[in-house]
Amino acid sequence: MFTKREFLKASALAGAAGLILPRFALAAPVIDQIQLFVPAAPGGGWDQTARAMEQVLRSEGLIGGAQVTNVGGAGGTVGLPRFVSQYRANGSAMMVGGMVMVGAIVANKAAVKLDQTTPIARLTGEFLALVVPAQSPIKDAKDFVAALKADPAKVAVAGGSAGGSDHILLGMIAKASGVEPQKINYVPYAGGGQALAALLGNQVAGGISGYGEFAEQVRAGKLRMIGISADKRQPGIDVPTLKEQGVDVELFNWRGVFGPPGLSDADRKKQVDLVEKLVASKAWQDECVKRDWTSIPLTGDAYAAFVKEDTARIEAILKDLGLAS
């Protein structure tokens, strides 16, 4: 050990030499050099959760460089594959997906099975928010079940893609009722954009989407939020949850990352350690409150349970729905 004095003495020879002395206090990358595979094109959730990890990861030091890859296409299945096979046992690759990936798998038959990769942690969830036109006779969730209850094929409800978050979430809501999910009206958008115009034309009851796809609307008083898909009441939202209101649903649209199938013992736990460091730190928490996004860490066994519970239960909403065989 050195002293003080022996210090300050060894740093002024080093600094006549023109050396430079090792900077013991920072710490070595958890993983030098991560490869983020995003199954989706970019600009998407999935990608922006990527980039945004890679932002927090390098600037707090946890890595030493990232690499983005993207190939989207069919809710994940173009790119899962080749994820599971390309990247076998690579400690340095993750994937980032989620519930939406679940559905797809499902609903497209596909081959490969998210459970040929190796869950490693849950992110962010984004919980679901049910809409209706303001001049819409429909003032709470307990009118929008009466409605659905007395002729479902009169209730247009508008949404994401068919099979996708959006969609379940309303197939839950008329099982939880009574009411048959195959009969329900769901009307899918490709787009955000087009659904919120079919709202804003009062061509449908309502709307199921993110919060944040219809926060601005609210706002205005061009929309009314009639009930949400959290577990709780969600903070700044004024607005009671399904389960308050008697519709016995909680469902949130997740977001996680997986790493290759094949990993060693010592590669999942230095990509699950990376994880936990990254949802603790300060520069993750402030970049979920920056991007609207409700941070809902969960890892390692208890995620990969987590995992399988949840595509058992959106398997059996689909096959009700009649998406799924």
Given for the second form:
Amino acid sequence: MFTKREFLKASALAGAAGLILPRFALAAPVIDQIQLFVPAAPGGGWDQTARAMEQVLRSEGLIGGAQVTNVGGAGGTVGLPRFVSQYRANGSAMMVGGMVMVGAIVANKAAVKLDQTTPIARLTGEFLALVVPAQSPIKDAKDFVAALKADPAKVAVAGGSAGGSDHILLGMIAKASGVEPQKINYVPYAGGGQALAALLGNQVAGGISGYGEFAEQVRAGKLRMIGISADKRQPGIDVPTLKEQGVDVELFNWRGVFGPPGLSDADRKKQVDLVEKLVASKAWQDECVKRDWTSIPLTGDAYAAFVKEDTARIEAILKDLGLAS
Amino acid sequence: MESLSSLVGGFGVALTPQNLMWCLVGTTLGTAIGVLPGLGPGLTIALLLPITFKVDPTAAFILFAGIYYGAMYGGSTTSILLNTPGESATIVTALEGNRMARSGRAGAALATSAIGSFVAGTVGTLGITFLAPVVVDFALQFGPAEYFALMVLAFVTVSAVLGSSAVRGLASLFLGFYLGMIGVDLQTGQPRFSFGLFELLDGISVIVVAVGLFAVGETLYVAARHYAGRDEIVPLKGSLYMTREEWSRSWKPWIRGTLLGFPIGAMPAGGAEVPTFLSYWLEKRLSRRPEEFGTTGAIEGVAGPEAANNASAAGVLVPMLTLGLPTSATAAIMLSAFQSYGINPGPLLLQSQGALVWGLIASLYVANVMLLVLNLPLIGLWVRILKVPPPLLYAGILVFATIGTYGISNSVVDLVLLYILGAVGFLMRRFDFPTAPVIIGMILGPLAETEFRRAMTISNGDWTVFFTHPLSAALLALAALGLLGPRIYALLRRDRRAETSPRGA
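Following the display of the form predicted alone, present the structure of the form predicted together with its partner chain.
Every component of the complex follows; first up is the chain already shown.
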């Protein structure tokens, strides 16, 4: 529904586009007002994604305006049911979510799942990094696996909350090296900062978190990065992947957007179109570089298939870790 | 001396008219949100994050730091005047501060808290300037075993707030443990006491409990007494500011509070609450007038914890600026603001962004002076709040508490919890259960549990870690001394008296 002012604005734009400056027709907003729903508290990764999206979409003239709503809690499983029920078939509403939510839905046995939304696009991913304190005898991923095989209980690894992406990666490393995932000694911390402190204070043998979280400490020589969970070498990062070192593991903590259930084909196409224009823009690429996000766009049906596949993969590893039944 | 010249350069940045304006906006806004129950600096900064797209980084961080310091100042005002602390770090201030207000010394309580905050904030900022690397090295020595020992020491402080009946006090403490346990267990990822409610999986926010028990509980209590026709009129006696005696009773607690607050604030799991508990307990033990504690209100019990609270705020900035380690929710949000500028906070921040960091540190000194200038003259205005007819005043508190709580999470469940806890708070007041131990239990219980289990996980179940780590052993010894020392001392004295009196007779 249009308010009078928006109507005037829209008609003025349409007039300008159609009559005076036809070559600016592309700059007309794809969707005039969007509502971005963030199932997390302000300040976190999903919130930053939404705010960066809003900023770029607006500056590129792809939207007229945006409203961001935060409903945080329990890895997104508090916000998800609210999004599904409140915005049904609303073509202007989009929710930011990602891998953490997939894990939380499984671990919390949530009734409302991601397959009740309309997957629109994957936007970014953060690969994880495995680090050890600078004075550790472990030099590379092979040493780490050898220590893990010798006695998993002796290799205490710090990271984020139990069942989160960091824990999942350690479980995958253990499984790929033939170590029982339930035997690993994972020490969960509430935030990346506290896990980092435990590493710097030499309290634990290793740590796992998003690459960006450790990058500065590695540069300063306080930590040693011994492997990253990306699929291939990353430009500007002089650290081999886990795969290269014989640990067949790949994990991206991805983030993407979802539309509400019951979206019409036209609305879905419009949202996909909007995101495709977003990720193609220079401004978005700049934001990604600035924030250490890897742009891994994937839209429409391919994304829907990816979400399904990733859900099955995460469910399996959480079962291996004894966190899901 | 290198720090000194950098600091001078920092003042060059902080004292530009534009940055002074941001500092003033930040400190004013911070004081205001500190006064309102429920709203805290973390949430405010998070809501202001989009500003980072518009202004340059130095201005944004000066604004954020102003809000952060300002909120620490403002939080004590409602605690003292109305017994409704808006955040967990000022709960201890309410204990003695409100008693002082009730016996007519509201002005002095506000003054000692404002000046104490200034002293602690300034000493803390000096600490950031000159001691940051030393403090952060010390803080990193703290592993799970040391934290657990620190929590044990903090538990000793519960004895200072138990009130007249130990059974009632301990019941309150255990209620706090229970509330703290609700939600997903961090170590195993399994929910506890969440009754299938997804809203409870992240646990209950300490802010909701504090605002519910104190602000809503107090409102209901006052309303009940109003109905019975027994409105309390708070008298104002003597000078609005501090007397010479009050000055001499305040300065030592300010220093002791600062010394407790700054290093604990710098610890990754230290926080602002633990040093306030420790300071309150210490001041009660050391005071020459212990009889004033819990009766007419002792000024030491306001001065110490307030200084500890503000020094810890400075302490939190140490690991953030030197290592890029966020150790509180507010620091984490400030760090995410760094990221939206493409600045990577870390050990190299000081070299790569020297002007920004030193400008920020210099603006902390400026913010402290501004806050003192802003707050001291306001005391006269604030105490007049007590003259507002209680029905209007408490209705206003209820409105702000409700809006603030809903604003944190957009959650109706939190609102329902707020009012349930308010009713619990009312009943606790009515039947003479102290409410402070609930908050202490809720903060310390989960921390102690998590750190204990972490220590045991890392040591592979070896119990001796708590005694073989020297820091941990020392803290446990201090805790034992704090708990048993006074009793042994009393026993010895009785023995001596028993020995001497027959001879004298």
